[in-house]
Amino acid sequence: MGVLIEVDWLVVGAGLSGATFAERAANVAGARVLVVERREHIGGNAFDANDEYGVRIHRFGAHIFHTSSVKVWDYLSRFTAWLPYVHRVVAEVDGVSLPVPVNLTTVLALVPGNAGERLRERLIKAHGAGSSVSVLTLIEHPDPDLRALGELVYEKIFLGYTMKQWGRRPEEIDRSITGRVPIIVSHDDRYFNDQFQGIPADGYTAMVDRMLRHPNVAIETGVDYREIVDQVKFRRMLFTGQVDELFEGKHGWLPYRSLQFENIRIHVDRVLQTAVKNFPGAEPFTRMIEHAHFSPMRRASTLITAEYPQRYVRGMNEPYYPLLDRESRQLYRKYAEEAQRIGDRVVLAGRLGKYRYLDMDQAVAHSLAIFENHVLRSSNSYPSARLRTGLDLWA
């Protein structure tokens, strides 16, 4: 087959990750980029869409953008004004809506009373005021009563959201995912304190849009690279996609969990009093997301999407989330080697490529820290780097 086109790198997935190396490496290097992406649009999960109401609908979940980092807040904002947004959630416990993460406000509606007093005021003295302190460190503390607390916690809330979403115990999955989740010593409900938060203006596909608006970048999408890696003439590929994929699976297939949507359409303004609301109770799905919460714009008509969590099947369904524990660990760990191996020919990114929990923000960051390390101080120039296909990738 004939070479369709010959660039300075190949990015697969036009997700935050993608987009945002390849804006860099277009606008900054002035290289030569190609983006291949697999689904039919750009943005990766992110991707949102009006629907027929106008109201603008997060297609794989909720996103809401929030970092404290002022270079990464400063790089999105050349392409995107901001909708103010804090993001709250509160989670369905015994027929009642409580504040998640659990804070002091959600501690003392569970245990009611002077007990709840006392336990506030212990949680404080043990940790801090502000502090924060994960459910699975509470359940071991030396205080009993701290110690109920946090088996209470445990039962009521954490339990049954995290087997729902993981599909194993919280114990069983690797502490970076459960310590997502703590217990805040104080009465601030708000899901994030980080010093920015918000929603793109416009949506994200159309922030992504605009970042990858260049000469130098040219976007395909609905392809998956494999069926095109030998026709295209690249010096070097960023690839966001599945890792153990890239390498066709040759340790064994990493595990990772789905989501199913269904969307519930209700024609009035809006039912749910907070964009995102938990069921960790008995129910098949793990929360509800209202999108009208994520514009001020009030519609005659809202929908609410529910998320059945699901075991990831290759080739039936969407690898959202890194299903992290020991083994999966070891097993990413050799094909990192592999890509070791392969020297600077490929550099893995994103979520699914470097097989982590990545914030959008974090995904950014790391994208901006791949383009300032394999591109400005890269001393191997364009002009004398030699092209390659998939052919020769791994030779």
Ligand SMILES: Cc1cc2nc3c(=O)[nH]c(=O)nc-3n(C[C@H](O)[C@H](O)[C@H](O)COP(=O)(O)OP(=O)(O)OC[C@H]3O[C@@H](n4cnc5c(N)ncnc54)[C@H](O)[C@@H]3O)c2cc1C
Given for the second form:
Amino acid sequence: MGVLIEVDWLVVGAGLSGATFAERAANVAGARVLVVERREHIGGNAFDANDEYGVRIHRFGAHIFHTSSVKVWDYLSRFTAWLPYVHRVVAEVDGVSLPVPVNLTTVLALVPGNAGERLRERLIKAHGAGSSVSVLTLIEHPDPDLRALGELVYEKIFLGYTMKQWGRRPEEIDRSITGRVPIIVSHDDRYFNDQFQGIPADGYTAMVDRMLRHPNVAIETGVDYREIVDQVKFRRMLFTGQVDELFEGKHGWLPYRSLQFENIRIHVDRVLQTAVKNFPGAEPFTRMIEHAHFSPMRRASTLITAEYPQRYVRGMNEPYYPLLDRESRQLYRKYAEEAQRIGDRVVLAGRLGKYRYLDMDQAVAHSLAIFENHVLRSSNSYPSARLRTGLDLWA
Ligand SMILES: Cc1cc2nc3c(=O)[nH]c(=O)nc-3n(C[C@H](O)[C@H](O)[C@H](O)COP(=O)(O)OP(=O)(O)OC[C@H]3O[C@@H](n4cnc5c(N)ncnc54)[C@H](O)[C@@H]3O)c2cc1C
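Next up, the form predicted in complex with this ligand, please; the one we just looked at was the form predicted on its own.
Zooming out: every chain and molecule, the one shown earlier first.
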């Protein structure tokens, strides 16, 4: 089959990374963009949709937007209003709900009475009120009592969760992941302390839809880019899919972690105290999400989703998290070098293209930077007068 479409940019993936780039390329540079998405919908992992009771469901796990970047917040705010939302999480430990990240309230619940009070004072003295210290730092602490506290927190809250989440012992996991788990030296029980936090008022899917609504942007969902790439004439490609798939696994397949979601319907308005509850114990799931917390309206029915971490099997389930260790980093580097060699043609982006865990604000920030570096500061020109008149070239 011959060429059906001619575009400036072929964007693979309609998640936040692809949508941000496509929006900028079309709106600012007047580029013609084709966005190809393997799933049946746009939005990537941030995809949400209302259930039959009007509760918005985060189909691929709870997604809370939080950022300290004014640039990213202002950018996304062009496409959505925000519902104010402050994320709080509890963990069920020995039948009791305790705040996570672990804070001084959690410490006092784990170690009641005078012993707990003493630990609180020692933590404040050693690290300062309001500071945050990683559980691994505490385990290696010179103060034996704080070391014992570190061990307790590690055993009760961290170890079981981490093993379930990653299918490995924490020592086997890259520090960039374990280091993410802090102990907060205050009673602040907010999960994030970023300047901006919220949930898009009409949902993430509606936000991404508005980003992509432009006469220069065409979207194909339910299509793997490999099925159509021969029919698209493109100058450059932004690739937000799995980088190992881009090169057909020639250096070996990268490891990922997957999830299975189990939905439980209960006909009351709310069941859980917080939107997310962690289960570090013997249960086979890591957390439960109650979606109703993300909508301001009360409904007669609530949906709870339990998350069961799983081994990723190519073609069978979704690659939700890169499984980072020294070996996988080395493997990724080989693919990144390959990509560099064809850098004038293909740019890698997003959590799968970059093989890194990215929060949504980081995904948006990276795509904005790619746009600035590869389009605005490049010699590429898009004859916007011609392009803005319509899609004549697409017919
Ligand atoms: C369970 C879970 C919870 C999360 N919670 C939060 C949170 O609370 N807050 C937060 O900030 N971030 C959260 N994140 C991270 C957030 O999902 C990412 O930041 C965001 O999805 C990154 O967008 P992306 O476009 O890079 O990737 P994706 O959203 O994965 O989009 C990439 C898209 O490319 C498509 N694709 C892949 N290969 C092909 C192909 N061959 N052809 C066509 N299309 C292809 C995929 O189908 C996918 O839709 C969470 C992630 C997970 C997994």
